[in-house]
Every structure is written in C-alpha cells, then in structure tokens.
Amino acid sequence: MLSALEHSIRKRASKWLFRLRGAETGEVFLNQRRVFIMPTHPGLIFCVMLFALFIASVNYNLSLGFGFTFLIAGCALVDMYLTFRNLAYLHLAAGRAKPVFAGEHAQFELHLINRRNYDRYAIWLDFAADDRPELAQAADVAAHASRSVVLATPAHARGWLPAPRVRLQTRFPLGLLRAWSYWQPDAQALVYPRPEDDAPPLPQAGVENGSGPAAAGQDDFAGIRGYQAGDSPRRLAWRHIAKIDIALGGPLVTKHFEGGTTTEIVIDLSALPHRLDLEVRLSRMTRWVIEAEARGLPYAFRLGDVNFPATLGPAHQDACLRALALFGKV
C-alpha cells in the first residue's frame, strides 16, 4: 500500500517536474524551464574545498585567501553559466528510423539544430528507460548548424515501436556541474516478426503452366543471371565462370530455366498448422518471404484479409513484412 502510494506521488512529482507528456511532435525547443542543473561529484567537493578555504581565510584574517576564494567562486559561477547555456535553447527534431526485425535493435535519428552563434561541445544522448550510460551517443554542434545522432534500443516483440524518451546532458566545461533535459520525440520503428530459425522449406504447390513463361521453371534454359544465395550448386554456369576470375570480385552465375512444369509458391498463414503458436506461424512467414526474395522466387502471400498475387520485389517485401509486423494489432 505504501509502495503504491510512494510510486504514485513520484510518478505525478516527475510527470509535472520533467514535463512528462505524450510524444512531442514537430520540431521542439529546450527553454530555460526545461533544463535542469545539479552540482557533480567533483562539484560537491570543489564546493566542501571552497567553504574550507574561506573558513580558514576569515579566521587568519588573510586577503590573499579572500582573493583566492573569490576568484574561484567567480569561475564556478561561470562555469554554471556556460554548462546551462551549453544545452538550453537547442532545437530537437525527430528523424527517420528504419524497420527492423524482432530481436535487433531499432536505431532512431535525432536532430540537434544550434540556431545561436556560439559553439556547442559535448552534449550526451541517450535512452532514459534503457539507462545504459555506454550506448549514449556525444556530440558537438557548430553555431548555426545541425547535428544528427543516432540511437539504439532493442526491439523485442513485432509491431510499431515507439521511441523511448530520450535523456540529454551536458558537463561541458569544467565538469562541476551537470545539466539535463528530457524530450519524447515523435518517431516510431516497425518491427518485423523474428525469422524463424530451421523453418521447413518453402511451400511449394505443382502448376501445370504450358503456356508463357513462369518464373521458376525447370525446363528450358532461358539464360543467365546472378547468383542468388540458396541456388543449387548443379545450376551454375561454370562455362562462364571459367571466363572471369572470381578472385577479383567477378560475380558467380547461374543457369535459368523457364516454362514447363513450375512450381507456385504460396505464403498463407491457414495452410500452417493451427496448433503452433500465432507468433511461431508468423516467424515462419517471415522466413519463407525472406527466402523467396533472396532465391528470386516469386510468391503469393496471404495473411488475413492480405491477399498479394505471386510476384518478387523489395515492394512486395515491404508490404508483406509490413503486414506481419502489424497482423493482430491495433
């Protein structure tokens, strides 16, 4: 009961002390209100070590230790001056993250944009929720100029991931003092399922096709292409091999067959067996569209309401991922 009571005037302190909000969109200003500035541990001594010396100076009666005192006391002022100019008054923008698949971590751009005329040195980002002080990311931002920043977070199930809220700090000059600001961009990664790993092989239907091309036919040589990761090693080309030196990055090729008999292949989540778990049938989705696009086979993909025709492409990839990612959420 107290613990539930402690963690929700702490929850509500911190929510009105950092402004903790929803996502900020646009671009956003860090005003003097959201900056915050502490002294360090090396400022708390510098600050026992001061108090002594002046201590000592009223009781000798010594106008050189007043001089000294003072003159020190005047650089730590400046110091706070410049550590708290260091980080407020800085423009934040989101930038673009790219999907990754679950398991990975999800990389996020941020923006610094320093639109004052002075230098900006040494300024930290990082993750608050992760707390990890070695994945943040430093960086120095020039006066009227911007300054990208990337950072990571794991990815641990599908879907969209938001951006956690991001922590920056600043010592910079002397590191007596430390100043802070939090800021929640607007910025979300799709996460793909994570590709099942020793999935079964591709779902392969016969189709008579005695007319027209198909895609992955076994009859006729129809020419040459690039080798793709999953060729069988019998359909090489090894006549054209034999004329480039593989030493010196010439591509392998492979030997390509249309017509005939073909095989169709088609990706849909009914067809698994309903007694795996939705996510493992997912995974294997994920894993056979990943496969037919690196064995350039084209594939059919239905999932849900999804219905794609056979075809190959990093278009159809995208939709198909995408459509895993999102299956089943709101």
Given for the second form:
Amino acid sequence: MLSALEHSIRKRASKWLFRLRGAETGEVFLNQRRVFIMPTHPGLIFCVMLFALFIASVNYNLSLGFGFTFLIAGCALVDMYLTFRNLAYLHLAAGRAKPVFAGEHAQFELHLINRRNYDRYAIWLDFAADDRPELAQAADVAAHASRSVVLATPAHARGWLPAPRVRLQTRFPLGLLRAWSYWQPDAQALVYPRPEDDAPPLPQAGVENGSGPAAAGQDDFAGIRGYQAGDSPRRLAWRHIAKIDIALGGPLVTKHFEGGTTTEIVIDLSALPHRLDLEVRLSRMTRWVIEAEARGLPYAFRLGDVNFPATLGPAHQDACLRALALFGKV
Amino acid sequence: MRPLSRDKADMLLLLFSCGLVLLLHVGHLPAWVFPSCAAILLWRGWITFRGNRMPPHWILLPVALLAMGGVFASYRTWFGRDAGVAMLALLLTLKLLEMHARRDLFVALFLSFFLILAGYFYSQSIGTALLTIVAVLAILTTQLSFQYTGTVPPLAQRLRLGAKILLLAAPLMLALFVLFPRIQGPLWGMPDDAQAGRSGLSDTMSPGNIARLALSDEIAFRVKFFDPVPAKSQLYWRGIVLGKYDGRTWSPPQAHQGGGQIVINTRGAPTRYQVTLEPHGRRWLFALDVPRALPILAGNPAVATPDLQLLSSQPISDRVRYDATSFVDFDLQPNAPPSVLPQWLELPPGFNPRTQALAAQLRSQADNNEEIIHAALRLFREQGFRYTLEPPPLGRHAVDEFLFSTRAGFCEHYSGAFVVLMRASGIPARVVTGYQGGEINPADGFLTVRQSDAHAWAEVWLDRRGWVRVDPTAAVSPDRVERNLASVIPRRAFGGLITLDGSRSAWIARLRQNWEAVTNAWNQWVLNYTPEKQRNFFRALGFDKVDWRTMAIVMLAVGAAVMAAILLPLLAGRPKRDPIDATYQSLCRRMAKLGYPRAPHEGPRAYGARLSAHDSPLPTATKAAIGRFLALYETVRYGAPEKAPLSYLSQLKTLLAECR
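What would the structure be for the form predicted in complex with its partner chain, given that what you showed me was the form predicted on its own?
Starting with the chain above, the whole complex follows.
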C-alpha cells in the first residue's frame, strides 16, 4: 500500500514536473519549457574532475591550470546549450498508424520536423512506459528537413490503441548532458481482434437457414482460390497457373464455383453459439473474414447493427474488421 | 583504399588526441617512458587498423607491471609529482589497450585532461598553451565523434563543431579566469621535487659558478621602471652577501652577529620600479642597492638582514612581483659598531701567502684605506689582467695563482681576489653577488635581466662612509659594467653557427626582443594573475572593499552577460511572427474572451460567418468591424497582395480596436 502511495506520488510529481499532458492535436512545438536537461554519469564524473583540476591548480599555483580548467568548464556549459538546442525547438507530428491484429505490434509513424538552420543529430525516441532502451530509435534531422521514425508497441486488445507517451532524448554533442522531453502524440492505431487460431471452416451454404452443409456450388464460375488438399485436379485453374511459374514458388489455384444464394457465405455474430465468449466469437469472425478474402469467396457480414451484403475486396474486408474491432467499444 | 569504418576512424582519432596530450610531456619524462607510450599507441593503432583482437589480460598484465617497475627504477618511488606523471602517461596508453565500452572512452578522455594539467608543472609557456588548445580541440572532436548515431559528418565538419565549442567557451574562460575568486596556494605541502631544475645564483661562490650562469640566456627577472631608468653603471641588483671564505668557496656569514641598528643615510631622489622575479627556488629577492622599504609579497613576508640582503620567508617557487623604491646614492652603516667588523676581516690561515705579502706591501705604501683600494684596482688595470669566461684552472692558493700567474678570470675571480686582498690589508670587505645591468626591451620598455647578467662585486667598509661598492671587474673590463656582457663576450647560438651579435644581425635581435616582449606580457597577465592582482583589478573596476561576495556577484553578472552575448545571436534565428498574423491572433483572443473561441478547424471566413451570424448576440458595430477586418485580412493573407491598400497593417489595427 505504501508502494502504491509512493507510486501515485511519483506519478503526480513527474506529471507536474514534466508537464505531462494529454494528446496534443496538430503539430507540436518543443519549446524550451518542455525540454529538461541533466548531467549524465560521465557528466557527473566530469564535474568531479573539474573540481580536482581546480584544486590542483590552486595547490601548485598553476595559472595555466586555471585557464585550462575554466576552458573545459566553459566547453561543458556550451555543451549544455548545444544539447538543449539539439532537442528544443523541434516540431513534432504524428503520422499514420496502420491497423494491426491484436497480438501484433502497432507501428506508429512519428515525424520530426526541424525548421532551424542547424542539423540535429542522435535524437533517441522511445515509448516512455516501455523502459527498454534497446527498442529506442535514433534519428538525425538535417536543417530544414524532416524525418520520420516508426516506433512499435504491442497491441493487446482490440479497439483503438492510442500511441503511448513518447520520450525524446539526446546527449549530443559531448555526451556530458542528457536533454529529454515527453510528447503524447495524437495518434491511434486500430487493433482488430486476434484471428482465432484453429477456427472451424467457413460457414458456407446457408448455415443460418439450417439446410445442412453443402459443398460450394458448381454452377457459376465465381473466381479462384488457393489450392487446398482434396481439390479435384480437374478444377485447377490451369490458365492462371500458367501465368505464374510454379518453379518460382507460385501457388496452385483452384477454380471456384458458386451455385445460387444457398452457397453464400454469411459471417454473422448471431449465428455463433451464444455460450462462447464474445471475444472468442469476434476472434473467429475475424479469422473467417481473412480466410474468405484469401480464398476469394464473397461473404456477407452481420454484426449487431452492421449488415454488409456479400462482396469481396480490401474495402469490404477493412470495413468488416473495423466493425469487429470496434464492436461494443465507444 | 576503402574508407575506414566508423569505429576505426573514431578510435584512431582518440589515439591521435592522446598522442597530442603525451607530446606535452616529451621534455621531462624519463627517456624510456615516451618511446614506450608511443609504442603502445602505435600498437593500439595497428590493432585498430587491422581490426585485430585486443591483447588478452595475460599479456597486458605483465606489460603494466613492467611499466610500474620501470617507473620505480627511474624514480625510486611511485609517489611524488614526477613519478605520478609518468604513471599517469603509462596508465592512459595502457587504458587504450583495454577499451571496451563507451564508459572507457570517458576514462581515457578524463585521464588526458589530467595529463594536460600535469604538463603545467613543467612548462606554462605560450607554446604549451597553444599545444593545449590543439589537444583540447582534438579531444572535443573525438568526444563528439563518438556521439553520432546515424550519419556521421566528415572530419572537417566535426572539427568545426569542436572548434565552435572551444570558441564559445573562450569568453567564459576569460570571464572566469579574471573573476573567479583566487585562492593562494598551496593547500597542502608541495612535493619535494617541485623546485628541481631551477637555475639561478647559488648561495655560495666558487670559481666557475657565475661563469657557467653567464652562458645561460634564461631570464632572471624583469623590471618595469616608473621613474627614469638609472644609468647602466648604477644597475647593481644586490642579491647575496658572502663573507665566509675557506680558501676556495665563498659562503654567507654563519650568523649575523650583533647587527644592531642599520643606519642608512640616503641622498637624492629614489627610483621606483616593479620587479617580476622568475622562480629560483631560494629565498632571496633582488633590488637595486638600498630599498626604502621591504618588498611586499602576498603570503610570503620579506625580511632584511643586517648586511642588507632581502629574504622572503618561503622559497620563491612561483613567479612573484613586488614593488620597490631604491636609493642609488647612500651611506650604509657609516658608523658601524666595531664589534661587527672583525667578521668581515676573517681569512683562512695558511692560504695565499703571496697575496698576504702583497697586502702588507700595499698597506705600508699607503696613507689610508682609500689609497689601498686604488692601488689594488690599479693593479688589476695595469698588470695585464684578462676578462674571460674560460679561465685556466686554479690550485690550492687560488688567489695567489690568479693574481700572480694566470691573470685571467671572470667577475667571481676578481671580486674574490679583491676581497681577500682587502681583508689581508685590514680593510673589512665582502663579496656581493647579484645581477648587473640588464637590457631594455624596446618592444615593451621592460628591463630584462638574464642569468648571463649575474655578477659579483665587492664591498669595503670605510670609516664614516660605511660600506662602499667596489667593482674590480670594471677596472679590467669597463665594458662589462657600462654595456652588456653580450657585447663583451659574443653570445653564440646554435652551436656557434650564428653569432647573436647586435650589430650584425639586427633583425634577429629585434625578433628576439619582440618575442620576449610577448612572453613577458604572457607572464605578466596570464601566469602572474595572483589574488593580489585580482584585487587590484577589482579596485580598478571601482570595488573598493573586495571580498569574496563582491567577487562572486561580479563573476555571476559577467558570466550571465557573457552567456547572453554568446546565446543571443544563436537564439536570433527564431522566426518572427508575421505582424498580420499577430493582429489576427489578437482578434481571436479577444473573441475568445467574449465567449466565442475559434474552433481549431475554423478558417477566418467560417469563423467570421459564425461571429456575424443573425443569432450571434454581438453588437452590430462589432459584427461590421469583424467583417471588414476579416475581409481585409483575407485579401492580404490569401488574396492578391497588390489589391491590398498600402496601409493595410494600420487599417487592420484600427479595425481590431473597433472589434469590442
């Protein structure tokens, strides 16, 4: 309990000290009040060394020793300014974040824009909460140029995943000081439900109207799909296969036929057993959407208020997955 | 040839920096240390260049032990300054052989900084300072080269960044150097070897020691005169008084017996001057003849002995400066009590019988002491005596041999023989060593006194006149006193290839004078910036009572000013806000205050439309003003600029004032 209290105090303190705030829309400018600076370990040792040099100069009355000590002290002060300047006055903007499936890593694209006429080097970015320095990304931003960096964070749950707080740090040029700043980018990645691993086969041929399972129709040529064990060799789409060289690793494809409406695939939440957990059902539907798309089978999609007629294509897939990701979420 | 990989290039740069730092120590490390360090550096460079593995510990450990043993063999100790510096140099190079992490880089760099400072134990010349700057630049460039993560700019650009850091640090250094409260050292005892290797007068005089000094071009002290410079023949810088003679060596009188009161009658105007004395590791101070008061040295009070030597309490281990005022026309102890005189008559028995006889002869022929003195000087002048730096060696009866057979010698021979002759004839006499003359440097007007100006002369005590200076050397070689030693005995440089003779190579002399003036300025302003000088500086700034608080305040103020002077031009690159946008921003702020903030997505037109809509409760006049303001703003900002009236900015401001 005490540690919880301490944690909360620390959190509040750092929130106050580092002016942590919510996501900022648009382009963010790192003004001087947002950049903090502290000596690094070598920097602290450098201070001790300066003191030792000073004492030696006093003891031996070395005038040149004073000059030298003050010169390198001056260099450290200049380093402080340059380190600060290397990070401050940088413009930041959040870029796109592609949707991912839960369990994968969400990739956030971040833009660093340098509107000053000096180059910036060795700016390290990572997610503040990560605390894994090996994941940090280093970036150089030339004068009047911009640079984008992609930071990854694991996506655990479906829905919108806001970008975690980003920490920017630099020790350039002399490594004696570390300047850092925090930034909450206004970016979020859409996380689709995790596709179920061993999902049952696609709900084909009107599972919903209880007319029993039936093979996909054989009447109308409806497209092609990847070869699956058990497909009749007569059904192989030779004309397609001829276009892609198997020797080069091209896949076998099978012609796919559809018979009337009874063979239509409908991916419907309400058709799934209610005893299953909602997340499992969504996860299964996700797998089906992916599989139907991969096999080129048009599918209808029903999820709560959402009701998409059967079709195929990336737009349809994205709409379905989006509905799955956001189902029940505000 | 393929370009080196980045790691290799960085490492070679580090090795180069360390080499530069070690260069500061070439002069004084034992003969084997510098080659060893160089060899280790080359070894490390080879490893880096070829991409070989670093030597394992079982190789490094014996090498390190060998180095430590070598240091002990050279110094018979591991402690003390010189041994410490040698250890530090070896440590730095060995550290480079086992560098693994970035932490080790800083260890190497910090060791280099210590080594640079240690270099100042041995030399603080302008050359050292320049080498330091080059070394610091190299270190900074190395340090920053290691910091790049992605693109690494070419070496020239990194050097420029290093130079920029150094240049920006320079004003800070100057401010701190002048203003940082100085503490007079030492804080603890100086190691014994701190004074080794100083040249200068010794506290004894035997044939040959001053002649050896005469070959040294080193500067003994410099003098700045506030009054007209006295004639060269009056520039006798009195140093050590020698009264005890053992037949060969002159040494100071053992104890100053019953000195009592020293009576000095002075005549004429005094001469005021300031002496900057090079460290010589002894206690004596130099002044013209009779100083009016004791020189004041911070933390090192001076005393005067009855025979008028000036001594400091502590050996002069640093360059010191003191003001003095001297009389060159005076009577010293005209009525000395008889009890103090016998000690200036002592001679070792059994030496120089012919000189004793000569003295008895002079005494019998003369009416008074003055006549004896003149007879002796006439002897030197007329009996074919030569002035030379390379006199023939003398045996047991040195004075006899000098006076009657060799008749060739240097000032120490003349003064010594003269004093022996005087004492043998019953006149109290003593040898005084010091410096005679000096050279005015036309470049800065300072009188430079070198070791080669070292001189010895005699003083005899005459009734009612006191101690009178007699320079027997002047009787033989008047030029020695009137002009400079340099003109009497040509000075040679570069093993005699070039004769530094003023008349023949005037430009060399001028070059030399200018260089010495620069060195002197360096000494005066950089090396001799003592707490006292700092106080004077503050006084000149108008701070009468200077304590550390004043200093700290002034230092902070000046430091802030210097920082501002550096940073403002760098900050000036910030974009200025467009005045038109500023008026628009203030309109938005004003409306926000009234309760109609602009939504982030709203452009001026949409915002204006919302503000002047029918249901908006703003007064009609305000709505109209807003409308005209935004129309003008749009024209200027987004429309055709040529359509905008010339006075659009003032119009905007007027309209802005109406929007309330």
